[in-house]
Every structure is written in structure tokens, then in C-alpha cells.
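Given as C-alpha cells, the chain that follows is alone and in the form predicted on its own.
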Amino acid sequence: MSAQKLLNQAQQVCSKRGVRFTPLREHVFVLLANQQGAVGAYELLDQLKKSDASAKPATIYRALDFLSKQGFVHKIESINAFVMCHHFGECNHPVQLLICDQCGYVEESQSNDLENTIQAMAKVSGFQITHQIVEAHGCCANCQ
């Protein structure tokens, strides 16, 4: 899906939720939507500085926090990077990421079996899951 179509969809989601999708947040969203794979906050900051020389790390982190809370992006903890979610209408869906350590490609997948297994393990322990991201590292088909 194109960055513009994703942006239009995100604008609609924000409007329905009654949250402010400021021009800065939209700009960071578009920067992420145009990325192939994951990108770090400082890479995004460098790109943002091309149009807003006064942008600081806090600027990008606040925008990323908003985008993450809205379910538009996922943070990949193991590599401290962010990736666009292309089906963010399902804001609280469990996330499973396949991450290529060679080229940086990230694929988001959905496995109900994995989700059910993790939920069952949590239930046995009396644990309430509020957010789930499973990261699997390896080598994508193109790099093999």
C-alpha cells in the first residue's frame, strides 16, 4: 500500500478516535511508510531535519510514541528500531515479527496458534497480557 493511502487511512483512524494527528506526526508517519523494513529513531531524525532543521531527539520520540500508541508502528525492541504496521485498524492485535539479520527486512505475521499458546501459558501463571510482540531473527528467503 502506498504511503499516501496509509496516511489517509491513519487520518481517518485518528479522526474516529478524536486524537490529534499533527503535521509533524503525519510527516514522521510518511517517513516511516516510505521505509523498506525497520528504521532507527536517529535515522528518522536525520530525515526529518531535512525539512525541520530544529528537530531534536525528543521531537522524533514523541511522534514515535504517538504513532506506536495508535498502533500505526511497532517498536522492534531487539534492534531498537521501528516498522510500519500495514493493518493498523486492528490496534491491539498481537504482533509477530520475522526479522532478517542480513538485510533488515521485517515481515509482520499473524499466528492464532502462537497467540493462543502464549495466552494459555499466561493464564496458567495468572498473568494478564496487555501487549504482545514476538520477535524472531534469522535470514529471509532473498538472503539465503
Contents of the next structure:
Protein chains: 2
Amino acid sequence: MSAQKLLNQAQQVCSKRGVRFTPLREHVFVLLANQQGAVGAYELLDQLKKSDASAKPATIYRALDFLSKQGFVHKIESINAFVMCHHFGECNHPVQLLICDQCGYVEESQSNDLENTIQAMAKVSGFQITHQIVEAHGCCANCQ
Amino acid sequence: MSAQKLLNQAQQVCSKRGVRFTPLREHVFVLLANQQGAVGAYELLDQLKKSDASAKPATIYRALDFLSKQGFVHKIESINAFVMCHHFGECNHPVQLLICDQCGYVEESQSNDLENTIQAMAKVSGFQITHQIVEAHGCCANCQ
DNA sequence: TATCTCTTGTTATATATTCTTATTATCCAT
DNA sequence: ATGGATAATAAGAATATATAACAAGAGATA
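Now show me the form predicted together with the DNA, since the one above was the form predicted on its own.
Now the full complex is given, and it begins with the chain already shown.
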């Protein structure tokens, strides 16, 4: 999906939810939308600085925090990077990521089986899951 | 399992593998073994400093790196913390963690189902997995 | 002993988050 | 509309977390 389409969609979602999609947040959103695969926060910060020299780490992290909460981007915990979610409009799915260690490509996948299996595993221990992180590293089809 | 037993076991594993379980590494190992649940690196560093005032971040991270590679401890990516593995002797299992956000308790669990499901999910995309992170957050049986 | 490798010490730097204060937007009463 | 109260957002500084780079030391091997 194009960056412009994603942006429009995000604007609609924000206005529907009554949250503020400020210029700063939009800016970071667009930076991410134009990015292939995962990006680090400081790489985004460098890009942001080109048009806003006063940007600081907290600036970018706050924006990323907002975008995550809205489900527009996902944080990849295992490599401290961020990736745009290309179907935030559709549903509130749990995130499962396939991360190519060669080229940085990140694929988002959705398996109900996996979700169910994790829930089953937790149940055995009487554990109540609120959210989960599933990140698989390896080599994508292209890089093999 | 007691800290002492774990230590003995780790010593045996190291000598079998021909890797050096230096005093420093042992020390960090024991700190972790005596810990309930997850610990941050800088918390360990503070403890280490009590007997070795010259310890620095790199000191602890190097030791943790070694212990991770040997499978003695696991890093929890989603909270930047470390936890002792209580069955490193048994097998080379993929790690699945249940993390209680209330009390910090971490349970390691092992589901072949889950492993298989993830592999199946990857196969659909022609993705080859080398390793994976599964971390479920929520509330343990005790805290409910 | 000479050499090679692994480990550690030390410093600097990269990455990430928190806290406090200031600013801006929104809402409501006038 | 206008001003004032309130809440959300942003700036800035400080701190927490993690790694890199290089020099020095200790162990193993021949």
C-alpha cells in the first residue's frame, strides 16, 4: 500500500477515535511508511532532524509511542526497531513477525493456531495473558 | 533447584564444552541463581560492585553474553532483563516465557505444539527460522 | 619461552526512557 | 466570539540501558 493511502487511512482512524494526529506524529508516520522493513529510532531521528533540527530522542520516542498505541506501527523488541503495520485498519490482531536477518525485511503474519496454542500453554500454568511477543528470526524467501 | 546445584551443573557443562567458567562469570551466575524472577543488567552490576568496585557495564554484559551463549540464562527482550534457566542441562529447547507483570515472576515453558505452529506459519511464506522469541505478558496464577 | 587466543579493564559512545516544566489545543461559560 | 480552566502534547534535561573499540593481562599450546 502507498504511503499516501496509509496516511489517509490513519487520519481517518484518528479522527474516528478522537485522538490527535499532530504534524509531528504525521511526519514520523510518513517517514516510517516510506521505509522498507524495520528502522531504528535514531535512524528516524536523523531523518526527522533534516526538517526539525531541534528534534531529540524523546521527540521520536513519543511519536513512536503514540503510533504504536494506535496500532499503526509495531515495535520489534528483539532488535529495537520499528516497522509500519500495513493493515491497522482491519483488526486488532496479535502481532507475529518474521524478521529476515539478512535483508531486514519484516513480514507480519497472523495465525489463529499460534494464538490458540499460546493461550493453551498459558492455561496449563493458570497464567492469564494480556499481550504477547512472537518474533521469529531467520532468512526470508528472497535471501535463500 | 538450589543455586549450589545449578552452579555445579554449570561447571560440569563448561568443562565438558571446554569453555572457561571464570570467577567473574561464576560470580554473575550465582547472582542470577539467587534471584527470584527477572533482573536488569544494571541491578546485577550494582550487586557485583559490592565485591568488585571496578565493575563496569561492559563487565556485566560480557558475562551475561557468555551465560546466554551457554544457555544458562535467557534474555527477556521485551523488558530488558535476564532470568536464570533452570534446565539448561536437559536440552537445547526453544524458549517460551510467561512473564507476570505484577510480581516479575517468569515461567519458562516448552510447547512442541507452539514450536510446530510457528514453523508451519513460516513455511507458508517460505521463511527459514533460525531462532524465535516468544514472550507472553500477563498475570500469573498467584497474582490473580 | 614464544606465540596465539581468550578474557578483562577502561573509556567512549550509542540507544532508550523518565521526569519536570512549558506550551498548545479543547471545552465550556460567559 | 472571548477568556479562562482543563487536559493533552511537546521541549528539555537527566538518567537508564547497551555496545564498541582498544589496550592490557592471563591461559593454553607447541
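Whichever C-alpha set is largest while still superposing within 1.5 Å between the two forms counts as the rigid core. Quantities reported herein were computed from a predicted structural model and do not represent experimental measurements. Positions refer to the first chain, counted from 1.
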message: With both forms fitted on the core, check whether the Cα of residue 128 differs by 2 Å or more between the two forms.
response: yes
